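Next up: a single chain in structure tokens, the form predicted alone.
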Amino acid sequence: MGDRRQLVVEQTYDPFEAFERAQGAGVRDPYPEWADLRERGPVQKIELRKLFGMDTMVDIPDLPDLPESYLVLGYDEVAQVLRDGQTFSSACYSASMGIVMGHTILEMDEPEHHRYRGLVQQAFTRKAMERWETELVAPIVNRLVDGFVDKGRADLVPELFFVFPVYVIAALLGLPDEDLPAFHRLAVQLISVAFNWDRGVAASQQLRDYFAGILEERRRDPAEDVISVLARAELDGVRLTDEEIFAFLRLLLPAGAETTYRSSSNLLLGLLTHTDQLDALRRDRALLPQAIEEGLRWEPPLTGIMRLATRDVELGGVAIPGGSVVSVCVGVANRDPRRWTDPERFDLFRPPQPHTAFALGPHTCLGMHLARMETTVALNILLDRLPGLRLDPEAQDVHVRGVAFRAPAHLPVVFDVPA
């Protein structure tokens, strides 16, 4: 324990509120504007700073002239971009998230991406997932539900969904509970680098030093956690360097916890505002997998993914010059009327079709099985332990908000408490 650095954060600064504001939390629904753009054509040239609320952000130091930028809005065109890693490179993230996270899977192209993914996915085996479900996720969710189950009401965003995925990630890494609040704050400051450069860079260094102490502990005394698995992972004689491990760990919390809290909240709001579907799910839990997929299609937690065109290419009838930024809007692609009937409507009974919420192709989300499992556990526990679960009738205007990242700020519910 002597090697571990303590995490220190500034308590007067609220990184969560700042991040929400910068990501367009004041925008209730960007989908009508995106749909109007898509009606003009599935690929649109657009000013880069207007993408996903970027025009609200301050300048990054030494930012060069911005390249041409294109917004991809149709499902088929989004799928083409995400599946063609040679033409549409992920390396564009090196100039943004790469600065604070390090060289991560997020910015890698083939063949490097394939090698790295083969190493890190050793920590996410089916056997590990089954153990995490019963030993980690269910106890964490039950412990949080214990805090409000006797009250007959709760706000499920701050009291459950916002926090439980953080506890899960921390448990997977073997972090002590006392470090969680600071860990969560630093992780959000890290991904806030686009609008607060100094805080993002400082958070990156602090997390690196923190993980360095833990990694040294795990090399001396391995445990049954993700850091220990990464420390000994090997593929064809190649092992992860310490810096590669630090980069992955800095990516894991914002990639895992941020998105899972949002997708779970969005799904439950969809169910609570479509009570016939919630009742059907109560009667038949076998509907839960398709409910989860519909929630991801209807309101994915992250609406956009960036790529860089490596060559001149035509997409959706539009000529895109090499060197252009190509931003795929997975949110509106999931509502493409060429693919889904009445796509704006939440409907867990619609025929299943692949969506783009977890991306497609080589960069399909590494943690998608973990996210689905966490949401399954949370929803089952809520339905088991909160009979008559429904939106608080006194709550006003509960809705999903945001542009780049979307989720409700609050989810006030009431439920029956046994006499």
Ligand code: HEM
The other form holds:
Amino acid sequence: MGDRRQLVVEQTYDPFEAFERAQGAGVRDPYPEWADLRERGPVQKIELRKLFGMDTMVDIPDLPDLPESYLVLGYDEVAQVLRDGQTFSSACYSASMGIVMGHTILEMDEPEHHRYRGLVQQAFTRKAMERWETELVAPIVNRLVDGFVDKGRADLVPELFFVFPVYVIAALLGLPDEDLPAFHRLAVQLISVAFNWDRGVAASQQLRDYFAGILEERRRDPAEDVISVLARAELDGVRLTDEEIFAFLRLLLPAGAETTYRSSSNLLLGLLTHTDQLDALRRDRALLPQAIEEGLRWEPPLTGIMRLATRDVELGGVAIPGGSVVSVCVGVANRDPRRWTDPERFDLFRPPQPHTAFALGPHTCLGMHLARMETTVALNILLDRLPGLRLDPEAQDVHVRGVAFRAPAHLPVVFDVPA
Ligand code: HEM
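Can I get the form predicted in complex with the ligand as well, since the one above is the form predicted alone?
Below is the entire complex, every chain and molecule, led by the chain shown above.
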């Protein structure tokens, strides 16, 4: 432990507030506008600068000439893009996320992606998942619920959902508890790089140095955590390099925590505002898996991902030139009326069919089983321990908000406290 670097962060800057602002948290519901666009056609040409609000990215040095860009809004077209990694490359992330995260799995194409995924997924086996469920996730959620169970009321976003997936990722990595707040801040600073360049780059370097110390420790003294597994993972005689491990670790917190906190919050808000469905779930917990899928379809935490067209291609009747940026609107695709009846409605009784919240194709979310397990554990514990759980009747206008990432800022609830 002796040579491990401490995480020191700047306390006066609030990366969470900056990130929320950057993600368009001021926007309440972009779906009606997106639905209008989709109505005009499942694939639309759009000005890239407008799409990402690049006019606000004052910190990006030497913004290059922007390529043509297209929005993909229909389910079938989104599925086509995501399943065809040859035509629609993931390399586009190297110019944004790649600068601060390193060369991550997100930006890899085949065959490199397949080899790397084969190595990192060794840390996410079914056996590991079962152990994490009982030994890590349930105790973390229970500990947080202990903090408010006697009060009869709570704001479940700050008091539970915002923090529990961060604690889970930190526990998977075997990080010491005292490093958690700084780790969380730095990870959010890192993914806000497009809006604050210097801070993003500094956070990246700090996290790299921090992980380098931990990796060295785990090589000396291996344990069962994800970092130890990555350090010894091997496939056909090939191992991960240190830089490949650091890139994966830097990706893990934003990929795993920013998403799961939002999807769990969105699902619970869906249930609390559709009390007939919440009652049905209370009566029959076997409905939970389909409730989770419907929550992900209805309000996915992440509404869009990116690809780069590697050649001229026709999609949804639109000619897309090679070199174009393709914005894959997984959120809009999840509400395609060609696939779902009354798609704006949260309805856990819908006939199940695949959605795009976890993407599709080779880059399908590596953590989707973990995310589903975390939400299952959290929801079951809430329903078990907070009888009569309902939205605080005095709370005003609780709603999901945001553009790129969506979640409620607050989830004020009341419940019965046993006498
Ligand atoms: C509800 C929660 C989650 C959602 C909605 C979600 C969504 C996604 C999406 C849409 C992608 C594809 C990105 C792209 O191709 O551009 C992805 C990839 C990924 N996710 Fe998740 N994710 C969630 C939770 C997690 C968790 C808990 C982890 C932690 C292990 C994780 C790790 C990853 C990784 C490593 C990738 C890259 C996979 C690859 O490129 O092959 N995600 N996720």
